[in-house]
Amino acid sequence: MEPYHRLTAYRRQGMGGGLMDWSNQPRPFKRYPTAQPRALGDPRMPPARSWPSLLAWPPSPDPAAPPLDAPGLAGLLALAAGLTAQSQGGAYLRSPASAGALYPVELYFCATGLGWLADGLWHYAPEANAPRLLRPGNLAAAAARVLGGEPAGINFFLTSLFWRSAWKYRARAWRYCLLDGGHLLANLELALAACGLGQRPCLDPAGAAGGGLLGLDPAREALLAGVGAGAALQDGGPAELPAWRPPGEEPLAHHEKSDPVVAKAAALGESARPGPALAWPREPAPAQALRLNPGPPDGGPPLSRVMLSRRSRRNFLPQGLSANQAALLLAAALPAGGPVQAAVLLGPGGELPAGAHRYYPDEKALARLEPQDLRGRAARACLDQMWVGHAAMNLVLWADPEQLAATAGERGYRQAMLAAGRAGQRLYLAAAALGLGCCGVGAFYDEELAAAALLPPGAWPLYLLAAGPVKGKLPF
């Protein structure tokens, strides 16, 4: 994945011009005329707190959490990835983050002898908060030989609409594809937890068995992910299935174009059968670095709500973090090591030391590198966007290119950009749970970034989020 990743590098001299096609811009749902979405009632949201999840590797299923059933299929759903606004503009919002709020990813699930709901693959659609049936009958062991594991009760699968990121992004457009792949995948699997269920997340399914489980076409569309939930089941149905096609769609847009190089990228990260969860390489921290302690605020607010009312927020105020809420930021975007690294720039004015930092997920601990407040040239890196600078945190994601292959191949980039998507949307969620604001950026001169987050040589950002106080009323 190396030359996909330097050719889509910003480079403060090398960015080209152009406009977007307003009159080509895709449509925000994914529609099938002849399938039209099942009602599942009025959502029940579960009753779990936010930061036993948010702190938690995988998060554990809440003991409290009643049976799954209709209305809590429809709140788990519309904790995924629901619509939660809209903005002034009239673009609908939803749960997870999306690049430029262009929504490229797509949720769908196989569910078997739930008994309230056909067996089926289904679809779901955010602007009606239910699923469409899209192919009837027992899928649960076709969807095991894409995700692995024994066949399960509800299976989902996150897959991603091309030219709905390309139309603004172009060829850049596979890495926000994958960035908004991992703020749905976390937003996944902190309801999947909050409703009772166990999980089996999959970051390398089998790309050409899953394109064909769901009817994708690997020109505009493709699996980036999966989760298995629920119950083993003893008859899964067949494994391997007939050719089959999805009901017809409406046109995305008046004329859906193909990049060549995304479809290529995504080509080459695809895997021919199910990867098992990789052990990452991790670095120890160094003797003399910061034990951070995070202690989460007694109750906490329903982390329903918290997931209900992140937003993207980045009018910041001057002002620093104290100790533990940097402690809880960052212990919940990362609560354990993977393949994605942390640089973290804060700036003056909290309690712990200005400058750039490294730091360690699973000893929860800071090193400093460098005492200067390294925020303003994050923020020139930025595309001069200079508010990331304001912000009390700057958290810079990143990842060895070289660690990436040996580990996992080709397969390397997709699991570390779907990682530090997971990542920025669990700090989105832990900074509304805080009252705090956050907000990412994945447009950057990417040498220039590197260079102002102290990498070491060679490495690749692959994501930035600025988070921290902010003005304004916020819901906690």
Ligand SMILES: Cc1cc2nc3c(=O)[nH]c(=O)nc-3n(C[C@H](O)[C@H](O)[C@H](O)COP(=O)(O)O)c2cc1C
Contents of the next structure:
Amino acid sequence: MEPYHRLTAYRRQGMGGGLMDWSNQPRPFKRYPTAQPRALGDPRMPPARSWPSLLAWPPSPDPAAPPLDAPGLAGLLALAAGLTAQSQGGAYLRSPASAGALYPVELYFCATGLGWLADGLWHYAPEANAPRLLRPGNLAAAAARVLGGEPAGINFFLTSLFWRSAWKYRARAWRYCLLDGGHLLANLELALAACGLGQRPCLDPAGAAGGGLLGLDPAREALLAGVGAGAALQDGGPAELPAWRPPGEEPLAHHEKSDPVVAKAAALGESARPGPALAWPREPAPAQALRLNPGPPDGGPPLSRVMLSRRSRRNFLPQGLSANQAALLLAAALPAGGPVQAAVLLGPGGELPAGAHRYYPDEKALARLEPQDLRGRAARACLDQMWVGHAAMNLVLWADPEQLAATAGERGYRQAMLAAGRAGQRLYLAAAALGLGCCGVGAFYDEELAAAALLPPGAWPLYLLAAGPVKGKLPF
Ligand SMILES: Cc1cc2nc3c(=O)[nH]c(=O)nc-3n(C[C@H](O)[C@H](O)[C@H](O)COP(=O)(O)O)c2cc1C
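What would the structure be for the form predicted together with the named molecule, rather than the form predicted alone?
Let us now look at the entire complex, which starts with that chain.
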């Protein structure tokens, strides 16, 4: 993935500009005119509180959740990927954050043996908060072939439709598809746990088998990740399925184009078989690093309210974080042993020392590299989005490309970008639960940001998130 990442790095001197063609804007919803949405009834939101889930990797199923039924599934889907607000221009915003609010990620699931829903492959229609049946039948074993593990009652698949993002971001769109995929994945995992379902995430699904199961055209849509959930099944149906074509779709745009760089990058990271969760070796935190001790407020607000009210906030106040707020934000965002590493830039006025730090998720420890406040430099690196420098914390997620390649080959890049997006959504939600603001930033001059965050030589910045106190009233 080295050539893709280098080719799509932004450089201050090399920004070609380029206008968006508004007459060819992609439609936000994938529609199948012959498949009507199956009404699920009013969504029922699960009772789970925020902190137990936000601090667990993976979040553990809530034993108090009622068994999944149609209104419960409506709640689950709304939490994972539903419409939650309208922008001033009238565009719908959704429960996961999305670069440019373009929402390139689509959600499908195979249901088997639920009783109240037909067995088969369903596509989620956010505009109706309901699924459409695309392909009837017991597809559980075929789904397990894509995601690994045993056939299970409900298997989710996240794909990205390239043109939704490439329309604006061109070749860099594959980065945003993956980051957005991670955001939705985090929401799905949290929603499943809140609905009482055990789960098995797969960040490395079998690409060709998945494309066949979902009927994807690899030139325009790629399978990113999946999650197996629900009861284990005795009879999962056939593992190998005949070739199948999905129902006809409304055109995505007047003239949907294909970006060859994006399609090639997507194909390059695809695996033939589902890959296991990998161990990413990490150097231990230095002895002098500060051990953080996240102490969650008792339970916190209901997770569903946090997920449905989350929004990007950019109006940061010149205030710092308490040590516990910083500890909770970092512990919610980053699991031990992941492919992504983290630099933390803190401003003055908080309980932790200002400056550039490295965070060690395995030990929840923070080691200071430099006492100078580098947030202004990071903001300039983010295409001069100066509000970034006003946030109490800048979290710069990065990866070592040599380690990605050595551990997972070409698939390492996908895994790291998905993990960065997942960390981003978790950070947004933890910030919202604490009454703080947060905003993701995918637009940056790569080399400038690596320098501003004091990354080691050769490291790639993947994603930045700004978080801290903001002006105005927040729900919690
Ligand atoms: C991967 C990613 C990159 C983003 N990059 C930026 C950015 O560079 N600048 C910015 O102001 N917002 C950025 N955002 C925030 C989106 O604009 C925001 O999520 C979207 O408009 C939807 O609004 P919401 O988060 O309030 O639901 C980014 C979000 C994501 C997920």
